[in-house]
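Okay, so here's just one chain, in C-alpha cells, the form predicted alone.
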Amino acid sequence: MCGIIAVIQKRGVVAPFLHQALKRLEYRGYDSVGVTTIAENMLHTKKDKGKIEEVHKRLNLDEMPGLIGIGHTRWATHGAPSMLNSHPHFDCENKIAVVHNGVIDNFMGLRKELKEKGHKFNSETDTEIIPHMIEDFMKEGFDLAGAIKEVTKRIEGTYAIVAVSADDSDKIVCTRDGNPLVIGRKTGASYVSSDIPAFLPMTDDMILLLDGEIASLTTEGVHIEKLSDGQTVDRDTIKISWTADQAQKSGYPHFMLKEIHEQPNAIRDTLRLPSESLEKAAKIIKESENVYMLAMGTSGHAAKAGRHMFASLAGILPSFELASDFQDTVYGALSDKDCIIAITQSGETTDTITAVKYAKQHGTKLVAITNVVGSSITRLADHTILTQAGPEIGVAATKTFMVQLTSLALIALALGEMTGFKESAEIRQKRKALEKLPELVSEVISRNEERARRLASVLYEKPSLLFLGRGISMATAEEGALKLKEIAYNHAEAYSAGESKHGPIALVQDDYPVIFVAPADDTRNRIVGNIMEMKARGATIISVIQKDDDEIAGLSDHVLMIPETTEPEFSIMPYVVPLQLFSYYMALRKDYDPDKPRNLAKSVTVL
C-alpha cells in the first residue's frame, strides 16, 4: 500500500525528483513521508508525519545533497503515523536506510533476537527489523545486495524492499516477494518505484522485478539474479504506452473527477481488446465445470454484475466469492477441472493473490482481469484480459470499474456466441448496444454532474444513506454506497431492494434518504412497489432512472437522469456514473479530499 522511489543518476541532485516522484505515489499512502539521499559517505535524512506537502513545508524535501537517495510515503500497518514510525528506517551506526512496502510475518522474533544482540530500535514498524539484520550481515563481510539475500533467507511475509548504504554508495539495491516493484531506465540514471507514474516523466522504459528476483541498479544499468539460485535474469525493457500527461490531473481539481470524465475514453479503448484474447478467456470459461469469480471491493462488484452477464447471455453462472474468504468457504473443493476469473485493477491486491494461489495448489485454471501489465496476477495466470484504462491516481476506482465492467461484458458475448444461448442476432444487437456506450456515459456525465453537485448540497448533513437495486443493479447499488463511504465518510447501506422488507425498511423515517437504481429492465414494476413502500413511511426519494420515466420521477423527490435506454446486462455501466459523481460533490460540499480518503489505499497490498 506504500509508495516507494528510489534514484541513482550521474548528474543532478536527487531530492526535487524524490520529492515530485513521491506526490505522483501519494494516492498509495500518505500519512507521513520521508527521503533519504547519500553524500560524502553520509546519509542524510528528512522524514515526518502528515502529507507530503504539509511535511515539504516544514522541512523542504528539496534541499538535499547527492546523486543518489530513496523516498516513502506510508500507509500505516504496524505503528500509528509518526516521525519516528516513518520511512526510511535505519541500522544502529546510520550507515544504511530501507523503505519498505508489505507486511513481514516473523519481526517480533526477528526484533526479540535483534535486540538481544543489542540492536536498539526507534520504531514500532517491522520494517525496522530489516536495515538492523542487513547492518550484521554486512559485517560479516557481505556486500549489500548479499546481506539483502541474506535476510530474505530469514523473514516472512510479503515485501518489496529497496536499500541504500553509505558504504556501498554506488548501487540501490531491491527485492520483492508479493509487493509490486518496477525499474526505470534511461542513460546515466535508473530509478525503481512501486509504479510507473513516480517516474515516468523521466524514462518510459520499464523493466519488470518480478517476485523472487533481487536488483542492484547503478547509473550504468541494472542487474537482476534470482534469490533461489543467484542466476543472472535478462530481461528487456517494455515502452510505457501512456504518457506522464494522463498521470496529471490536466485542470481537473481532483484525479476522481478526471477518471470519471476519462471513461467514455476508457471504454472506448476497451471494446478494441483483441477477439483471440477474449475467446481464449472464454473457452476456458466453457470448458470449466465450475466457475469462480474472486474479488474484492469495487472488484466485487464488477464480478456480481458480471456474473449476470454470464448468465444473460452465456446461461453460465459463476459462483462469486470474496477473495479474502475463499479458503474459507470453498473447503478444498477444487480440481483442475474448474476455472476462477480473478478481477484486480492493480493486479497486486493481496486477497486475491492468496487465494488464487490457493486454487493453482489444485490445478484450477485462472482467467485474470487487471489493469497493469506484468502484475503479479498475470504471471500466475493461465490467461489474462489486460483492461485499457490507463493510470487511474484516485484512491476510489472509477474508470477502472468501468474497464473490468466492458471486459466482463466482451468475455460474456464471446461465452454467448460458444454457448449458443442466444440466438445470433441478439448477440449482435447486444453487441452493437455495448459499443454505443462511451457516447452513452458521456452524455450521462455532461447531464448529471450539475444535478448531482445540487443533490449533495441538500443530502451532505444526512449521516446515513439506503440504496435499493434489484437484479443487475443491486450491484450498482452497492458501488454506489461503496463511494458514498469510501471518500464522502457516510454510513450508506446497500440491499436488495426486494430484500428491504426485511430489516432495512425499519431505518426508514420522515426524510430518510433512500437512493433506487430504477432502469427500464424487468426489474423496473418491482421496483415501483418498493418506492411506494418507502415513500409511505417519510423516507426522502433519490432515483436513478431512463429520463422517460415519468411515473417513477412523479413518486420521487430526486432524480438522476440517464438519457437512454441500453441492454439490462450492460444498465450497469451508464447508471453507476450519477452515483460516482453523487459521492465524490459529497465529499467536496463535506470539505473531505476525494483523492486521498482517509485509512484507504489505491492498491491493498496486506491481508
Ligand code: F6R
Given for the second form:
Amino acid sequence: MCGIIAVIQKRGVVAPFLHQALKRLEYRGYDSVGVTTIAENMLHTKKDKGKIEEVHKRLNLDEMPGLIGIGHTRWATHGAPSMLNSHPHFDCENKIAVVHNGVIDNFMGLRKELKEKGHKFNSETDTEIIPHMIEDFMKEGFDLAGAIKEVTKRIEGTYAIVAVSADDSDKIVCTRDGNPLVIGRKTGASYVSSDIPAFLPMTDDMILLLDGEIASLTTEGVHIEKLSDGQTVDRDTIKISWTADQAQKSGYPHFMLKEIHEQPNAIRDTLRLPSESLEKAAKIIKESENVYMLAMGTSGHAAKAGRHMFASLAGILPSFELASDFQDTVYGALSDKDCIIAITQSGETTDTITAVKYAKQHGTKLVAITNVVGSSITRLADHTILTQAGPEIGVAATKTFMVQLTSLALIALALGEMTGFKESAEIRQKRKALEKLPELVSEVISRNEERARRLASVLYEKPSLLFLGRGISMATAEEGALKLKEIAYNHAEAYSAGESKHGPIALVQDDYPVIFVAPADDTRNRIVGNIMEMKARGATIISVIQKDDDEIAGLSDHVLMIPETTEPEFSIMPYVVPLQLFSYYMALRKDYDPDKPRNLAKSVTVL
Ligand code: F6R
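Next block: the form predicted in complex with fructose -6-phosphate, after the form predicted alone:
What follows is the whole complex; the chain from before opens it.
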C-alpha cells in the first residue's frame, strides 16, 4: 500500500520520470500524490489530494527542476486524503523530504515529544514525525544516513522510508522493515521504489534491500549497510525478466482487461516451471504431518481450489486458513513436522507474512507461491515457486490467480506421482489436460467477452447477487463474487450450493440473480437440483456451463459457455474467466474504473 519512487541521475530533469513512475505505481494507492525535487539546495514540491492525472492537470508535475527527487502515491491510513496529509512530509525548515509506506505504531508519543521541543506539524500522519526527527539528528551533526539510522532506533512499526535532504543533496537514503523497497541501477542513475514496474522502463537491473538495512543511492552506485552493526552488505544485481511493455496497457482500455487476455500466456509460461522445483515443493509437503495453506483474498481462493487438487490427485487434504486468523485459530499447535504453503502474488501481504513468521517460530517449513522475485515471502521460504504472470497492475487479481492455480496443479501432479494415490497413466492424462488449458482459456475469453458484456447490461442495477457452486467450483464462485464486489460494488455472496438451502435461499424472490458455476463434473446433477430450488422461488438463473449442457441451458435465463470439457481438478481455470469478464463489464457499465477500485490497493501491507 502506498507507492514510493525516488531517483537520482547525472543529467536531465527527474520530474517527468517521477510523474510516469507514479502512474505505474498508482495501483498501490490513489488517494493523493506528491513529488519533491531538489535544485540549487532547495526543495520544490507539488502535492495534492486526488488521482495522479487529476493532480497533474492542476499542478503540472512535469515542470519541476532538479536531478534528484522523490514521489509518493498514497493509500490513507493515518489522516484522511487531503493535500496536507499527502506525502512527501517535511521538517520545520523545509530542507528534508520523506515518503513512507507502512505504519509507525509509536508516533503519538514521538509527535508529542517533538511538539514540546517546538516542532511544527502540518498533517495528521504518522509519517511527519520522521523528517522532524531527522532534522534534530542532523542538527546534532549526523549526515542524512546517520540521522535515519538514529530514527530507526526510536520508531516502532513497519516501514519503508525514503528521504532526501537539501543539505546532503547528492544522495537518496532509504531503509525498510516490513514494507517493500527495491533498488534499480543503471550507469549514471539510481532508483528506489516499492515495486519493480516503477523503474522498469529505465533499467532491468535490480538490487534487493532487506528488512533492517539502509541504503545510500548516488549517481555512481549504491551502498548498503546493516542497521544492527553497520556492516557493509555486498549484494549482486538481479536481472528482472519482466519487460517494460508488460507493464503498459498495450492498446487495452484497462490493465484488468489486458491481464485477463494475458492469462493463456501466463499459464503457458508457468507450465514451464522446472520439474525439480515442483518436486522439491512436493517432497516438503509429502514429508509433513500437517499441511496448512495460508493466503488472503483471491490467493485464498487459489488455496481453496488447491486443496481439491491435492486431495483428488495426491490423496492429501491440507487445511485452509486465512493468514490473518491463523494465529488465532491454531493456538500454537504447530511443529517442525508441519508445513505451510503460503500463496501471495505480491509476496508482501502483511497478514500472510505475519502468519508465516509466527509459524516459523515453531520450526514449521514454508513453501511459498509468489509472483514477485525477491519479495519478502521468498526470504522466509524453505522453497519458493515463482509463478510467471509478469507484472500485474490491475488492482483486482486475474492472471496472478490463474498462475497460482497452475502452479498448485503442477505441485499436485508432482505430489500425486510421489504418493501414488492415482495410477501413473491417470496422472499423465491429467498433465496433458493441464497443458491444453492455455488454448482453452483463450477460447473461453473470445467466446464469452460479448456475452459477459451483454449480461452486465442486464444485471448492473441489481443490488445483490448470489454465486453458487459445489466442490472446487465453490472456490470459483467465491472468486466471482469477490471480483464483482471489488470493482463493480454490487453486493455479492458466494455459498456452497448445498449450504444455500440452509439460510441464504431466504433472500431469493422474483428476479433475484443467482449465478451457478456448473461444470460437467460429479457435482453437476446436484447443482441441477439447486437450480430448480432457486427457479421455484423466481430467481433469475445465470449459469456457467459446458457448451453442450442443454439441460442446464434450458433451465437458465442466461448462460456463459465453456467450449470444452477439462479435468474436474482444473475446471476453476476456464470457469472463472467468464466471471472475471462479467465483473469487468459490470464495472464499466456502472462507470467505475476497474483498475482502481475504491478503498483497495494492490499490496496490502497493514494488518
Ligand atoms: C483481489 C485481490 C486481493 C488479494 C489479497 C492478497 O482481487 O487482489 O484479494 O488477492 O490482497 O494479496 P496477495 O496475493 O498479494 O497476498
